[in-house]
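Take a look at this one chain, the form predicted on its own, written out in structure tokens.
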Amino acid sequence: MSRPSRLPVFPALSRLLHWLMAVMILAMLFIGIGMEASLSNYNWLLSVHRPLGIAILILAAGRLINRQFNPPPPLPSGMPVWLRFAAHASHIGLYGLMFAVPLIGWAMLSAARYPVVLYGGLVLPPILPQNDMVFAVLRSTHTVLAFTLFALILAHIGAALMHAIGFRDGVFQSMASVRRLRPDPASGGQ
């Protein structure tokens, strides 16, 4: 793959939002295990796992719309096809993730009458009717697809760390880098 010599960086606010979702993320599913390993600290854990959920929920539809307003920058012309396509399809299945596990979670809870506590007395609505049937598929499939995230996140960080270790093609820095954070002092402060 042919070595580009410089690419341009995803905007600030694209970047602050991929790094805040990336150490909520790994937080919620480590959360999530720990919930279901520790007994003792069930509550104190849930208490944290369900408002956390929303903020990754609403910080997603977030980083949609940003998306919209700073598209992220292209990938390097000489990227072969086939990872091309795995990285737009990776990328599809996380936002995906992103919104259907805390939604499916809302769900699951709606489903089984639990409150969905933010924070003091601010309590989310229900989203489904209370039943048991749909509560116990719905669990299921948030566990599923939590597992199904945290495996695409570790693939996600296998691609980067490929793209910065192997290729250097600067796609990882084009998210890691924090230029245009600081002045480049190469354009005289500007």
The other form holds:
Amino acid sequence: MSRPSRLPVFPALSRLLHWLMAVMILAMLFIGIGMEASLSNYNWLLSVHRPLGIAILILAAGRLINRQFNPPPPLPSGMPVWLRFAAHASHIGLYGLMFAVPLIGWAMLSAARYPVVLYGGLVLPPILPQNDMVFAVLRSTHTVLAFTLFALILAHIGAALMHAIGFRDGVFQSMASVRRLRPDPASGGQ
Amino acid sequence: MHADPEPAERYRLWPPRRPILAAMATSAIVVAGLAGGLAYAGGLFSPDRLTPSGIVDTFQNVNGVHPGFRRNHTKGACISGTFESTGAGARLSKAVVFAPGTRPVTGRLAVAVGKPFVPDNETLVRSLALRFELPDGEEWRTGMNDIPVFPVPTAQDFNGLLVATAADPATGKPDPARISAFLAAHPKAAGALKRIKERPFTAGFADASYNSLNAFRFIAADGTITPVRWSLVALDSSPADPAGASKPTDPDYLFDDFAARLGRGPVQWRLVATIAQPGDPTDDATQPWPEGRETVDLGTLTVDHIDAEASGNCRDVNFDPLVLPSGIAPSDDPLLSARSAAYSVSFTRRAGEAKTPSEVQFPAKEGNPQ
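Counterpart to the form predicted on its own, namely the form predicted in complex with the partner chain:
Zooming out: every chain and molecule, the one shown earlier first.
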């Protein structure tokens, strides 16, 4: 058998950002729900929650910029239309929520007149005027969108495993590979 | 090596090929594991654990739900004035508020009951909360009470105390047997409540002194950590003024007296930090520190204004004791995180509710004797 041909994977910076943010966002969701449920851990979890959220916001912006310079590899040509649509729509949702959830967190704290303390004396400026009704709406929205993000992440992980174990079309390897190239499944490589 | 399927075959979900079944099973296990983990972190599998929402629910069960109002320290009024720092605190804490100088301060006077229309003469604890706005967006918020110690060491015990002292629906009064049982099981609470009862009970807000109760840490510029508690020590003597003595027939006499007192000039307190010695408990607000501990005069609070609660003033501020500037940090007192968490729930609930005007108005409401 001939040596299987190789296909490009995601650029190294894209893979680094993806896996870094995967850990950060999952940790963030667990911290968020954990602090709301705990009297004793509330304060230290909150003190991690705020700077971690702002870090995610900054990295999400960096990731969107990186995507323009380092575009993702194309999806396999054989993928059916419904699956392509699901892939694109879920990624738009993931990107939107990576921005929306931390931005709404910052905005709601602004509307409630809480100082947005990141660390020590480093405090972010408010991005909304004080209004407790606006706070109440944004506070609920923050939770609803965080759960939506969690649901989308679960769908994303489920889909990744379907690609890896079920379809075996190389989509999973294009993000999970540590090398620059991955085998082309169409050429018989796996 | 087996030939790889054609695209149509590769992506076919039904009827499923073996790899598709394996992938679905793996996905289901991973997704269920993560969702279960999140539910665990959210306390879904420990329903008996007291949560921030749970303790606020207890306040609501005991006091009723009063939409738009704080769930505790419900009846209050907004104050403003200045804080003139002596600069003496700067060696203990790098917080800007302790550098020499004068800063504007806002705050809130309240009675420690969860009912917005409670007559003042049915209340036993007064509180004073302050908010210092510092440069670069920093803030220091502190809520203090005119009691020497907190009645219980933990939020769980506070929840128990609220339940034990709640009015019995049958009699409308607390059940002495239930209170005795709670105190017998919580000797720290019994000791603390004795100290609280024995404190000098002042005529009003102006001549009362207010204590942080919880310990905090002052952090100096060189990193030195000093455990402290702080107090506002009244400069008015008690009784404040025989002419302005309490009018028990006025349901808002505490607030009306304070407004009358302000009519004769600003009211002042000294802000004093008490420094712990090694071995003094910082994690137990029921335990006073021994007499004679070193104190540092941080400065003078001057209050010259009182207003009814209204949109955008102290009504809409959460006096969370853990809104701290760099230079002040929480101690290991478990009540601090619990207070912060519970205040946050109370604030979130009332923020979204329609507001009712406060019982406390200036000038005093018609019908109230002046």
